[in-house]
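Quick heads-up: it's one chain on its own, the form predicted on its own, in structure tokens.
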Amino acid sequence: MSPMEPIEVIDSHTEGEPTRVVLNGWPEPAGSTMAERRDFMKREQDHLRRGVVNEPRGHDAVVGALLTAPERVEAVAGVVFFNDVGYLGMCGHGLIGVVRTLHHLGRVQPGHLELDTPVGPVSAELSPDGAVTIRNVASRLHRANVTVTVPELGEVTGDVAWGGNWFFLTELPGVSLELAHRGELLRLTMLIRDALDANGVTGSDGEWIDHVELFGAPTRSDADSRNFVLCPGTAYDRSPCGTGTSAKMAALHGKGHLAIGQRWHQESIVGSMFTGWLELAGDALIPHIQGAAYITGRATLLFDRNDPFRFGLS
């Protein structure tokens, strides 16, 4: 056995969706901004991304979070989120997991804290009972009522919105949002994402829409809606999706269906829930997302140089 330098991680889940926070062993990425550090990771350290979250050490639902030095003096840390296929601008469930992990390590106490991400500064409020409320990057409805022809489904109409990642938000009449049907839901949402790409439907500046979010009636009496979220690649979000809930609230507000400060209760495909609301800061819509995360483990990942899959199955 000839292991390379180990990588230490802490695992958690936020309303069912896993987060793996890298504590040490991953060399600090170069760059003065979080966006530059993310780009450096893409160019020079992508083998570490694959090794940390992909099989055989992880699986397609794991979202990784690399803690770095902060960009701003008032921030407690910088964070770059990544998954089995690449990098995320922001990650709502992941940020809640990061806050709980920092608290578990004794690095933060209940109260307000600032963090830096590649798409901008964010903040969080950690309650004494463990609940975390994040203040996300500004979100917006980019295009409303976009219609695209999808194989097997015909014409599908939805909204393109930004919540820290790009989303296509839609409902499919007659399609049941049940966990037991997740295989079919994955297939249908991938058909929609492929159709968006084939028809040139993008976010601003031609950015790829890598998340598709389906909505339907909730199963909980305290929820407003239930969702199924296709993440980049072929994974689905077990949580209600923090950036997806942000995008949904921005779309609702843009269409006159959600007032500033009005609570929106988003149920996930597994029955967990986020509570969200919008704040108006100048002309910007700032989403707040509240949920809970739980520490599930701490591990030291070892990378045997003789292991043909030491950097993951990609």
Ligand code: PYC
The other form holds:
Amino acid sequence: MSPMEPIEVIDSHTEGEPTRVVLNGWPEPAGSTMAERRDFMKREQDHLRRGVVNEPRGHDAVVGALLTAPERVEAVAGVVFFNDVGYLGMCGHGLIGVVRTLHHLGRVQPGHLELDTPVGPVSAELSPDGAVTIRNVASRLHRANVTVTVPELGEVTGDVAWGGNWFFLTELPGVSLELAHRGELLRLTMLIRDALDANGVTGSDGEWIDHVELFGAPTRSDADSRNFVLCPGTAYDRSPCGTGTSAKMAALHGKGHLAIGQRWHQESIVGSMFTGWLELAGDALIPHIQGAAYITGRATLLFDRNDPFRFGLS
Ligand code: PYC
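Switching from the form predicted on its own: structure of the form predicted together with the ligand?
Zooming out: every chain and molecule, the one shown earlier first.
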């Protein structure tokens, strides 16, 4: 039997977290807005999402990025982010990876570029030294100091905030944020996410909180905080999480702990770092996140029609 169309990808990592940008081979999703295109992908092309990021070709930490036509004339591309279990609104580390990839391909030069996502327009500045600063969608503290009872942990209090995805932000005194403890950190954050769900704690409009972020003292002298981020599904973010850092800065600002323009240095569970700050545009809080991405590979993914796992193990 003849194989189906190959899909060409470029892999990178941003501060340790992988991004797989799809260059071609994936039919353009229908729709005139990025949200419509994301919904079309969910309905009609979900097997491609699974085939590109899930095992055996990928793994649970890989975030895929499909480049599409932009929604706005001034944007260089549209981008829909997805992972092993579904679709992301925005993805900070992923956007930094996309910008680095477009530069690697010679499609953009250092300077300013606009991109469209399903949750709104974003932009980026690519420095000549390769550092990327993204300007995220408006972020906000939705609910402060929410207490939920979690099996094994008892009462856990945290903030619900939007940074392009929904986050519950909290601290667990006595639990150390070390990579060696990632299995336990995953287990505890999943217990928290289940408890939020069971107690009807959601984002606005009842949206599911699919990311849980734990904070603790940094190990780097140049960082303000260290985090561990549970992503949708059962993966943890190796980077400090761009949308998570956006949500954190919005929560800090909402509680009077971070001024507009003040730098926030967020260390990840692997010791990498994002530098972020907030801009006030009208009454919208716009996060900026700076980090670095590195190209790690270029591949042609092949889908043999005889392969029972050509669209992933799950
Ligand atoms: O950097 O925003 C981010 C992100 C979300 C999920 C994984 N990374």
